[in-house]
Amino acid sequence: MLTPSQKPHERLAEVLAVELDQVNALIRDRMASKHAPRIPEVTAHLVEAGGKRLRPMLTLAAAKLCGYDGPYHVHLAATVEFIHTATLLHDDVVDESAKRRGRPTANLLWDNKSSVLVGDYLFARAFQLMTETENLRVLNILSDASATIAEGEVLQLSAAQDLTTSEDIYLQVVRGKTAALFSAATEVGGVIAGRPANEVQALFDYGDALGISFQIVDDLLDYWGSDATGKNIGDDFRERKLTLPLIKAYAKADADEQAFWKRVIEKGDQQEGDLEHALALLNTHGALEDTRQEALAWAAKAKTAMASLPQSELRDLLIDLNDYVVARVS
């Protein structure tokens, strides 16, 4: 029985408990390796670190919402999780991260080579799983998403600390690093169920908009968070990440303000009091509120897309999930 006190992703996990168990069993089976024991060691460290399994749940929910009863939605959900895990392993190497989900990263516990190669292995496993569906369109969607993710990571690398980066480029990066896998996860659920084009498009639109609002909210909370949100104020600033609030503030900056942003972001010369000054500039130019409005606008698009699908408990849960993503800034 679902209770109102549960968060939407917790309620979704409860409804999908049987399928999620099947996904987890398939993941454990396919991350095994006869000849390289380091592969399951590294993979298990990340896969079993207590993540929400949000992306595979989107695939399972979309397929069941469309009336599909298996078995290949389980394969596709595991595929999505393998792609996600592979990108996390690679990201931690690129970002030189030391922690993820409160635990030491794989590249810290083992080494960069192991993280990259195990990530490659998981990508290969993902493609093996998706081909087992014998659905060429599914293969096309997920392979396109994998290419978009890689492209987005390279674009983010080239745009890092470049204050001339536009909001359009930011959106491309967000679609690559987050939204591409969200939209693929929901779209393949409709495809494997054999639903008509308008419903598949609605599922894609929902995942795309949900992923974009998800990332914008995450970027906003770095300047607008609190202990309650689990975000440390200013982490992105200290790491010189060019996110939407900063892009908006720089677009309205005068010469002195531009010089400040160039010093702290492009040159990395950050001094005591700079974060407070940055926050003041973000508020002066309404950058935080404008970013909040964009997150809400994308959430509204996701809600509209999902509302076009037949009413069901799963549809309502996906709408609630969308509302929950932006609740922290609503």
Given for the second form:
Protein chains: 2
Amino acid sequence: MLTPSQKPHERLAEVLAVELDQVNALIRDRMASKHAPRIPEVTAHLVEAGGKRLRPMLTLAAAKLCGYDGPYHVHLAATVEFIHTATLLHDDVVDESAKRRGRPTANLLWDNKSSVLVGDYLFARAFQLMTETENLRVLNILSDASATIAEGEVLQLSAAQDLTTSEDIYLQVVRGKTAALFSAATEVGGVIAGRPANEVQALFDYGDALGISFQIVDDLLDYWGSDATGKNIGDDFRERKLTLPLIKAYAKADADEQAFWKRVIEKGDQQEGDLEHALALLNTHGALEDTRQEALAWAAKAKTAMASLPQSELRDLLIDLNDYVVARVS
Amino acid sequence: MLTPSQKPHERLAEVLAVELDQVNALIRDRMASKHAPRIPEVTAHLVEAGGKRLRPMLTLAAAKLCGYDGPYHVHLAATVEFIHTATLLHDDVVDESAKRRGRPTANLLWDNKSSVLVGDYLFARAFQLMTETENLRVLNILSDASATIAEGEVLQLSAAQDLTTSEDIYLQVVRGKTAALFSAATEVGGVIAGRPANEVQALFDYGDALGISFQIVDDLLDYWGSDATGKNIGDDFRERKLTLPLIKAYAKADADEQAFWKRVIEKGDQQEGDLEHALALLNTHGALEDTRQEALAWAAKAKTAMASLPQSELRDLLIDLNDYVVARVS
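Switching from the form predicted alone: structure of the form predicted in complex with another copy of the chain?
The complete assembly is shown below, putting the previous chain first.
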């Protein structure tokens, strides 16, 4: 039985327990490698590391709320998790990050080489899995999403340290790094269930808006969070990433403040006290509050899209999940 | 008109000129990115860098000698080149190499981050392209090949510096890093043309054996080549890679020689004169000659496979190409 105190993703995990077990079994089976034992060693670290299986649950929930009875939603859910895990492995190389989900990243435990190659292996495994569905439309959706993800990551790299980054570019980066896989995850659920175009569109819109609000909240918490979130406060600041709070603050900066941002972000000359000064500027100009409002607006769009689908337990859980994402900053 | 003095890949390029132009146009079109101009900057460097387009020509030639008249052999040829280019970008990160085809590698010109992410972009583009063929069997073949490639690269990473690496493991590595894409390139040509199983198998066998002999020759030239080949002599030695010449020499090493190999390969303690001593040992034990014989044996297998197909100009050019690969060490 569900209890109201459970978090939405925990309730989803309970409702989808049978399918999630199948997804986990498929993931374990497909990440194995007869010849290269390092592959499961590297991936087990990530796949077993307590990720919430959020993306696979989106696919399973979308397919099931559309009345799909299997078996390919399991393949697609595993595909989505493989793409996500591959992206994480490559991100850690790109970000040179030392922690992920509060644990050392694979590239520190092993090396950058393994992270790159095992990520490639998972991408290939993802494409093998999705091909097994023999559904050309899901192949299109998921390969398009993969291209959008990589494009967004490259765009983020170019936008890093560039104070002229616009909110439009930020949105493209966010679609790439987060929303593209969320929207593909929900869309393929509707497609594999053979639902009509308007329902598939609603599922896409939900995933897209959920992903965007999710990422905006994440970027906000980088200036606003606590160690409890598993993030180091100020990581984006130290890595000189142009996220929404900073873009909004820079747009309102006077000459002195512009000089400050140029020094710490463009030149990367960061000194003791700079993060505190940056936080003060973000607050002065209401950049954090404006960012929060934007996250809430995207969450509202996600809710509207999902609410357009016929009522069901899973539909309502996805609406709750959306509420929960922004509750971290509500 | 063809002249007998032309090299086989040059003659192939002439015979396939129309299709190669289509492949190049498709590659240019699909490597573009509206949002991330760094992508074509990075890839142009590689795609325009005078690669021989060997793999796409294998696909085009295989399809055409099977009587296929298009249009999807062009998509598949571009797919194969994208997978190859993505692999090169990631290899350069993994190998930390400074030169490729005699020019600085992308990871030095740009950075490792761009190489990883642009490689991912090209993988995704490859899967988009192959999906457009709507042929599930070629999707299986090419996603399987991608997994084999990544698996082989990881295996190579584990085998590096490991003097107990067997010739079997070496062969698996070679299939992964080279032959898997060669055999997929030729196999999909037969599949898209709808040829019977025995002909598709012959095309696979040709690509597999050609790829293996190609890689063995490459590994041999690392101890035997000249600067004219664009390779730095002794690169594999310095990177402590267990390639066939070294595996064969170590199998025949006496106690003193084993101690030498352990110092320079396992411990990586390399001093002035060690490469010269290694070369002497490789010669003493006939390791270079034995490696050469193995390359020739694989080339003979490739020739037998291709000769089983009906005679045609393209078939004979592929046989010539195979002869040419091993002619570098004949």
